[in-house]
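Below sits a lone chain in structure tokens, taken as the form predicted on its own.
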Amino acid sequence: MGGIIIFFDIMKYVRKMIEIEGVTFTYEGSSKPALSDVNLRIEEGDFLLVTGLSGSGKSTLLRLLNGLIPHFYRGKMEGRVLVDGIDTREASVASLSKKVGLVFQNPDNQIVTLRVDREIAFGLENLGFPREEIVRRIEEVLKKLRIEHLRYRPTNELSGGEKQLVAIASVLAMRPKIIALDEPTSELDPFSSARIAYILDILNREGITVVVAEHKLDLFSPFANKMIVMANGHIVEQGSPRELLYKKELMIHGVRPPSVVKLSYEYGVSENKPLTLGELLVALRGR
């Protein structure tokens, strides 16, 4: 009985960071909804992996989280989105940016200044933070992402991976509770992609709720505790990556499982559901 009481006490303190309730959204000028009756709950500390074919609704879903929909992208919206208890229809994008930081697929669409430190300071300056606090936060995020050497570099001379790290740093400087990233590795080489995934894992372990829309499931599935699959504006599957990536039905929605999943079937250890090569080797040794 005591164990049951403790369980319910713990559940009582699980904090819902984002609640999407019955959201249907159709972009202005379109006849087909980009999202249809979407319901989703993201809790504090979650690492949510969002996947699906291009055009399935992933980017639209992320735009809900910081109020870009309905405030910037026009269209018809039904349902509601609550971020830390705040209805996004009733809050400005600027105020929501303190809670949710959004990193776009192409960092060139996000970077607006000519030098790294000025880029990180840009959002803070617009919100009226004092100079001393801005300098302190610049130092903090440069150190956290280990990009101190980029501080005075021109932004137009950065590599794709460096630009993505600067975009993340600019968002982190706002100290959001949630960071959402729309296919952050789509333009990156394997090394830079792995570095982004590793950094997001660290940030999540430090308490930031992470939402990533991605196709590179091999990189992100080992870090995520939740995963959703989108198709035609609907959430068609949700659960843990370990659970979902071993469902062969995912192929119907165009989701290609990571190489380690294919190998686990080939070597007859799929019942162990490994997500990394290390886990696969352990499963093979245990046969």
Contents of the next structure:
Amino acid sequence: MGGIIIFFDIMKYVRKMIEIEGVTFTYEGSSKPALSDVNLRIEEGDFLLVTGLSGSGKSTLLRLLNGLIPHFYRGKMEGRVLVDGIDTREASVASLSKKVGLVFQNPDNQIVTLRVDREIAFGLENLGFPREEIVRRIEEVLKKLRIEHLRYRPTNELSGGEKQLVAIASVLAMRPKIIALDEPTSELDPFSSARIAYILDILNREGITVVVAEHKLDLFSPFANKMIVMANGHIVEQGSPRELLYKKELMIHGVRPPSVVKLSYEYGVSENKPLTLGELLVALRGR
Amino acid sequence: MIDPLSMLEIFRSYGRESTYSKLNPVTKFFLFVVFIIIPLISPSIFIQIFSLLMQIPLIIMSHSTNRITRSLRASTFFIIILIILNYLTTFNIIFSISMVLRLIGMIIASAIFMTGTDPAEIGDLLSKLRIPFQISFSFVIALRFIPVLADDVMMIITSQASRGYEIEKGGFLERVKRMIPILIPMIIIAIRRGHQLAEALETKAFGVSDKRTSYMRYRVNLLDLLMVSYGLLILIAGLLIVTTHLEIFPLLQL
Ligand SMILES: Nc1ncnc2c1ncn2[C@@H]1O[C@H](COP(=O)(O)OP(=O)(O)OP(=O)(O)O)[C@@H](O)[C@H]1O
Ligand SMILES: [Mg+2]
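Counterpart to the form predicted on its own, namely the form predicted in complex with the partner chain:
And the full complex, kicking off with our chain again.
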């Protein structure tokens, strides 16, 4: 009994970064809701992996987080979204941008200036930050993402992976508590994709809450502590990646488990639930 | 005999740093304006020669000597034709030469400015000239997306070609019609890009505050002061030439 009370006491101190409460959203001109009665709680320090088939509502879910829905996308919204205690309907996208940074799928369509340092400065300039602070933050994020060498490069000449890193840098410069990425690696080669996953892990360890919609489960599931599977605008599965990726029902929702999962079934070590090659090897050795 | 590519070499940007390119954009713009105005204040050949000679320091500072000479050499034939055509309509050979020199002077001034100024600097310059940020930013966005959309066009052309579609076939009208399967996907892609761009701008707080700050800072160095004074001197000297030489060389009065 006492244990339960202490547990609830602790729960009060785990900060809820985002609470999505009973959200149903239908885009204007569409008859079917893109999200139906979605409830989700994201806590400070979480690394949440969002997956699901194309059209299942992943992007729509991410657009809720920084107020693009309902401010930029028109439609009918029920329920509410609280970001750090603030109702997104009552805050502007600009003010939310200091709390939630959103990175999109196509790096080309989110880079708006001609040089890397200017790109990182852009949002801060819009918000009216003083120059010295902008310079300080540019140096800080370039260092954090280890792309100091790109500082003065023209954005048109960057590779896709470099562009995506610059897009992440420009979002981080606003020092958000949460960074949400919508299929950030779908246009990237395997090496650049791995680099993005690795960077997100570092950011998460530094205390930033990460939300990422991805199909590359091999790459991202080892870093995530939470995972949701979406289908037809519903959250159909929710749990830790280790738990979910070893659920047989996952295939029904079109989610193909990573190769480590398939291998561990083949070698009969699925009860150990390895997610990385390292864990698989340990499980095989311990057999 | 006419090789348009070498003629246009003058405008080709090498993106190389030079003493000129490091000047404050306002200085560069001022010099550009000076060398556009000077040839226009009078058709006199003195003014045209004066304007060309006074641009030599800028040509050297911007490392464009080779480019300009190559370009002029490639245009020799064209220049002669222009002079002849002009002569046939005016029957005044000095005036004809003067007009062509005026054209060359203005082309050189534009070329120095355009090849020695980063497009982003032109954007900054526009906002410094009190042009609203939304407008100067449209200019930057256009420059940003020209190569992206050019890639899209190439991609569409190659993917249509891989389905056996030939664009370059038939007469003029036929060719225009054959552009449609390129244009339609192009428009759709451009609209989609535009939408995603608007979404990205929204999340970057574009246009929310009228207290927008600027990260870029352009210094005013000693060389800028010198070059602005140089420009002013040339303006004054040009006006003096216009007002005085006419009495000295009445024959050349035009
Ligand atoms: N701007 C929009 N206007 C109208 N309907 C939309 C819009 N964006 C998405 N939808 C619809 O909402 C539903 C969910 O789409 P969403 O883009 O959120 O899915 P997704 O999981 O991100 O898919 P993908 O993996 O293809 O990116 C789909 O049925 C889609 O057609
Ligand atoms: Mg999507």
